[in-house]
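Here we start with a single chain on its own, the form predicted alone, put down as structure tokens.
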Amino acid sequence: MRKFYVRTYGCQMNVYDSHLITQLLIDKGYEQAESELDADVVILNTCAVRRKAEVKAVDHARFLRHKGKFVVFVGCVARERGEQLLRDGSADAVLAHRAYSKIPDIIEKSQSVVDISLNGKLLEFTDVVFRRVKTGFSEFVTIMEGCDNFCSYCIVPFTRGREVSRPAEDIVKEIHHLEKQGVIEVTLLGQNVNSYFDGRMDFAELLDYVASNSSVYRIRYTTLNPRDVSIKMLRVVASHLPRLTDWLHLPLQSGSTKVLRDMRRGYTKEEFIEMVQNVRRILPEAVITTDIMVGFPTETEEDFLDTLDVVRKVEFDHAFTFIYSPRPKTRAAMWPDLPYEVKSARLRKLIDEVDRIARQKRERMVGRVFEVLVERPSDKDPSLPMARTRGYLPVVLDRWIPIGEIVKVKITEIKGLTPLGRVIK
């Protein structure tokens, strides 16, 4: 029997693709190996959004290659460099998304393959997705993939393909099959989710179906879209609280009005701030996370003040902070790139300011009781559990709670920008 191991980069889109690509496997007869070199087949299933993981991934890939593996290379780097990865030995076969059903017969036959048209269907192989088998207490359900607005810098448009969104009842399907093996919280997924229609239901009709017409106890959504954010989606979400989560990763990727038009985000700085105090008003609690891009190439320094300004206006509970890194077939990619050691120095400043907000909001917890969902054990104490508040913060408690236990915590003290609880059930 051979033994395959997938391998993931990337989003939680791609974390959800791998999980339906080995139940695939598995259906077909092949054994999960515990590691890469215990395997026969190595599916890499890779994230192009920025060009180091595309890079890490390549290399990999050649790694594994000359180990003696038959390397499956699916992904958006798979869809971004198509044949390019057998001509260069990455790759053995090469699949998009949309073609993943094929894989259980390219590695019987050991097939040199490559196929990165979207033609095929959302999920295709959706049978699979209801015979999946969880992974844990918590699961991501993809309600839609791809996107339609061409932001200047991004390749997901090219990678991913136009936005399509699954029927409701399929979705709400697929977390009743999750619920029966014990799931009690599940993440809705999208490259923008807010953009979500079937044809029947929008994202807020959606959000309340599935609260509706589920028991899980915790229901997230991720990514927003900014631009697409609505007064009805937000009443949705405070009608259902707190099984509907009030945490909104809202990516802002600049504050500056002139490069958010030249990056074409739809919104400008004063939108984004008006959008933001709309959320604190219906939804007071909200947690508020965000992605900033810095040093994309029309950003001047007056244009990363006007970063720092919406960051101090805002306050956001945290920020994913990058720099930006040109990607093929982007209009942005077209133009001068900024020296490094200006970009570097802006995300030095930008951290700074971004954690000390944080910083200052996690003191706001010190004496409030949350409750929380234990998740993992902590990386700098693995015998003390870290857990999650309704709105994604994460919080190290004082003993040892099973995985996956719910429990009420007093909020302590804030070490480093982590915050300590007192487990009080």
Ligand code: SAH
The other form holds:
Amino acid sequence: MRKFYVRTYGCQMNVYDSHLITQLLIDKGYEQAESELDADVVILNTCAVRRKAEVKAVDHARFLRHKGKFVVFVGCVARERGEQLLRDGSADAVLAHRAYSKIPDIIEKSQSVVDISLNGKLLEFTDVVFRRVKTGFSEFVTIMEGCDNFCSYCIVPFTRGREVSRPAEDIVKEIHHLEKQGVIEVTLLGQNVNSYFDGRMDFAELLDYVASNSSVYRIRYTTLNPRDVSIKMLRVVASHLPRLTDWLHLPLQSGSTKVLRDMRRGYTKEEFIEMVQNVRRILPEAVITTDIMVGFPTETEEDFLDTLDVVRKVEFDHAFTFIYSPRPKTRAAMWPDLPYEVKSARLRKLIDEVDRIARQKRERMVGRVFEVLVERPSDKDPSLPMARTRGYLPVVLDRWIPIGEIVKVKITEIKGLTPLGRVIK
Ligand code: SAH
Ligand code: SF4
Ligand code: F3S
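So the form predicted alone is up there; where is the form predicted together with the named molecule?
Full assembly next; the chain just shown is listed first.
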């Protein structure tokens, strides 16, 4: 068993973990397969945030085992289902986040083991982070893991465990290691980056420290918890523009104060709007994106209208929208679920409103000049590149520019929701 393949579901933190697992296996002499079917071992890094994601991963694991692959099941579903995955034939080994260092050994011995305890060390606390080989010009760097908030709908605190922050020195050391390989953009990751505290520095101080002690072209950070956005942090961002990005991902979840209370989010509708006003005052060019959920058990039609109201007042540049999905162990799972038709009708209305506003905002970009970083070939026409503004908005360029280059563009029109840009420099 020498050839492995890592398949990743879920959030960026899983993407980061998958990079580290890949490095761990390469260090031990394993070879990365071109595809799953070409591999002997498949590491499935899974997500449990919604039921659909979970079911997809389990079904895929069974398919792979049926094809004779040795399936190492890791990530949030591993932590949630544990031994059951071995019993029902979905995995050969099951490991949660703090047991990843064991992966090479388990493959070596074809061991059928389960370790979902939270006793071990996270990979980002080991030397593998300083050996990692870049996968592109833009890389993720996890700064904190876990969550202490226990929002009533969310499984993450149960799967990722309590919050732990990495020492600031290690974070900068990892960024230096990536810079030496030509990485020009880093995204600092955590379930709640603004809860960062390594015993000395808080998140605002970490941002200042990273920006002052690195030379990467751009530094992003996600996800921010709306409750903990401080004026201090916004001022640090303002003082390091444009290297520190003024793209803020601020998950609203709901616009109703009652639902927010039932969700245990720790802010009201008014407080969210006020926080956004602070952002706009200190960072007038800020791009604000969000996550919104519809169909939480206690959400009435009136509560949903409050969500639409916040969407209109805040004018998000983009929103990821979800239908509430009951999750094991969570408090909200004990409440009756709303009918699917109610939830999906609200989702449709929400998406229409979010898109209408996002389009209006994009229209205001026409005629303006933006510096953009070329990310990849565009989906619709791969002969033209897709680039990102400092605020992480995608722009399709009018001619080919190599990936990883930085150019200035003038926005000429908005097609669908995507700005088109003429390269001017
Ligand atoms: N830490 C982040 C969110 C991480 S989960 C925060 O506090 O905002 C990513 C997104 O998944 C959440 O923002 C939420 O919108 C969605 N989500 C989480 N649990 C969910 C559930 N049970 N059903 C549907 N969507 C959910
Ligand atoms: Fe989940 Fe809430 Fe923690 Fe975000 S803050 S990961 S939604 S419990
Ligand atoms: Fe999913 Fe776990 Fe991330 S549940 S969203 S992979 S923290």
